[in-house]
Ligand SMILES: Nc1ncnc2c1ncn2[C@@H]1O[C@H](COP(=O)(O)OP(=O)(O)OP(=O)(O)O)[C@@H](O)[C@H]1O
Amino acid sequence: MNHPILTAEGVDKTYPSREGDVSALRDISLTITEGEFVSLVGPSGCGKTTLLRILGGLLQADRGGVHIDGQILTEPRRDIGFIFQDPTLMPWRSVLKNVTLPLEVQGRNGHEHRKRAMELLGLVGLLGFENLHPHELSGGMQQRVAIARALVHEPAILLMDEPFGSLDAITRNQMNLELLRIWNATRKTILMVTHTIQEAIFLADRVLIMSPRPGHIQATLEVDLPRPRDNEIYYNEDFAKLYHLVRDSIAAA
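Can I get the structure for only this chain, the form predicted alone?
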């Protein structure tokens, strides 16, 4: 059995406002094991992004704590990678130079690291595009660059915040298949926020369901569907049952 790599215990977060303090998260506890793919769903405004930022060290919890591989998390770490809805690529840099940017920031740029970046561009299907600039790429291709950039410094954990939310339905479906292929090849630990129930189930080993604000984990569903997965799984009776369980759990809240 894989060991726990990311844990949160009793996490609370409150924001000040003109009308008084707003409780965003309340008593969040979770455990994610090494190599696991977990989806996080819930109604808009329930604190999914806030939780993701706390788990990545970008925000501090008001109460409770986060541990990465047994060590308390107090700030961003090299072994955590982020992928956001906006690829946030540097428009003046080529595809290859966007991918190698984290290595440059860490002072690790060199021949071996350029070689690693090219390997990742191959993994995400962008070999031959390394000298293009972001404006010359489609939205899906830009997000593939963002995935390669997030992987280039070999993080143990990927935190993904609605990474395909701005893509059209066809491209989003293609990117789901690509993400599964990349996960199968790398077996990175992934926690992904999504508003799409089908996407959450299709990708994950488990789905965590958050309540309305103040957000807490109100349910966890095991996705006991065979891997590898393709689009045929959408017609699986067990997939439909899981979809209704997740939908009903969110609606009940």
Second form
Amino acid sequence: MNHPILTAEGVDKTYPSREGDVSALRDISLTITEGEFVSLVGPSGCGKTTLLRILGGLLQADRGGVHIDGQILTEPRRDIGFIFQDPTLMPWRSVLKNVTLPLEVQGRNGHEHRKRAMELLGLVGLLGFENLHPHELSGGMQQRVAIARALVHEPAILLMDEPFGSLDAITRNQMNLELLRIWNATRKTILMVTHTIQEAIFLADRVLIMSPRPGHIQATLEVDLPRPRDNEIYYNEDFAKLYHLVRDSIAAA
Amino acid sequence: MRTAQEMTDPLTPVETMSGNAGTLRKGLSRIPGKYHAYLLAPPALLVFLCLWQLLVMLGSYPTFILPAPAIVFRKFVLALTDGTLLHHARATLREVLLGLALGLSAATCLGYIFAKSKSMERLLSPYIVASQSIPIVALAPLLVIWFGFGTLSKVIVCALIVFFPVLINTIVGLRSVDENLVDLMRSYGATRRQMFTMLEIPAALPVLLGGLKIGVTLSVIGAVVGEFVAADEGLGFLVNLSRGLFDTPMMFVALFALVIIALSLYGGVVLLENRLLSWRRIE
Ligand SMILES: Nc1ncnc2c1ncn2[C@@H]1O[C@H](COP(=O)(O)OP(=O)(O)OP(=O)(O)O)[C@@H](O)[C@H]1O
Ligand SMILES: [Mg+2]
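Write the structure block of the form predicted in complex with this ligand for the protein whose form predicted alone appears above.
Starting with the chain above, the whole complex follows.
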């Protein structure tokens, strides 16, 4: 089952700007195997969002290529789900209708899909809020709607850009546990950007560390902590070791 | 809470009047709070009529300069019962509605093209802006020569005057669509059509409806301008005719009818807005 589902090879990306070109990514290569959970950490502005957009087919690389399941990626695919850095909800749709949006676009309307959306809203702790509109929710609640929405159409690959960035530490921890539970049950392939080193280690099989401008994968760290994981793992000695390793590599970047 | 848009609503009365406060309050409790201000419109009208009457009495103006409200009202009833008013109002309303339909559809189609294609905008917008610098009053006689004395020339004047504000609002509305939402829809593999119906239209709707508000008000002006040049029916024609006959009360009646048409159209858009944008209203 160690079959590579997502690969990038020699990806470069430069943004043109008024003050000359900004080299955002340089020679990024990575391979993610099916069912793997990978975290991506790096300082702000190092190109994590750019990389995620390229991996999801929303942005074309200047050089190099991305392959999904051996096929070259030229445009967004339905089996790749996104959670953007901002909630990105449609303000005119109710919470429930925001969650069912991917199904609607993909022509999968129906009663069981509504039920699935409600289940996911329950999972992210938003039952009872389904008929409100996004502007009536807090920032963290909006982000949880976005999480439910990303799971509803069951994409095989999930690309998440700091999904829990706007949540408090306690909710964040709950969401981490939920995410692990979902991942365990569905065995999706997940690539998640985060600023929190603990979170990166807690969730992932592997942590990729990016260096800034131009963004480059500086180090890869295998997280061989036992699964299933729970909050106990934070007190594990190996966890502390990994934490220091990641922190040192970011500092060296 | 009232929104900024409601504050500038022409339907909102400026003056207030203490009427039969007790019964008024009882009636008020059945109507949602945000509409209370509208209830003050009738008493405000009454104040306006009293001031008008006072002015006529103090200045003792002859009727052909400033007729008293009662005289105008009698004329109104007369014109209403003998069918004159309805006949002319219907003609104007027809021009207005057809002109609106034409102007709106042309402006939204072109607006969509411009919003999508910068080069099309660069190619055509100089001509459109130039055409807008010609006063419509100066253009109307030419349009009558080209399109005849009938309804068509008025419809076209009306459409032309509606066109520009709606065009601009369509472009602004469509360009204001959140890029992240576009990416989101792309990530689901949305078709062009889905992009349009599920994202672009709802996102642009508030601005589009703003354009429509300006459009409906202007459309009445457009129809009257057309009728002033050459017509044998319509409220603008009625104003012109009464002026020739020194029938000032009839001019007032025609003007009020125009105001009623404009207010109803505007009110219709406000209702539409409340319906379509209800998600914004709860604050
Ligand atoms: N659309 C754009 N046009 C021009 N430059 C851009 C654009 N998007 C990103 N950049 C530049 O590319 C670099 C990487 O940006 P990116 O958003 O990928 O960073 P990031 O790692 O996601 O940062 P953060 O952690 O703050 O979200 C930045 O230096 C930024 O200035
Ligand atoms: Mg980012």
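Just so we're on the same page, rigid core means the largest C-alpha set that superposes within 1.5 Å between forms. Predicted, not measured: the structure shown is a model, and the values here were computed from it. Positions refer to the first chain, counted from 1.
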* Exceeds or equals 2 Å, Cα of L121 between the two forms, core fit -> yes
* Against the rigid core, is the Cα displacement of H153 between the two forms at least 2 Å? -> yes
* Structure fact -> A C-alpha superposition of the larger rigid part shows the smaller one rotated between the two forms by a count of degrees equal to 18
* **Displacement in Å of the C-alpha of L89 between the two forms, rigid core kept as reference** => 3.7
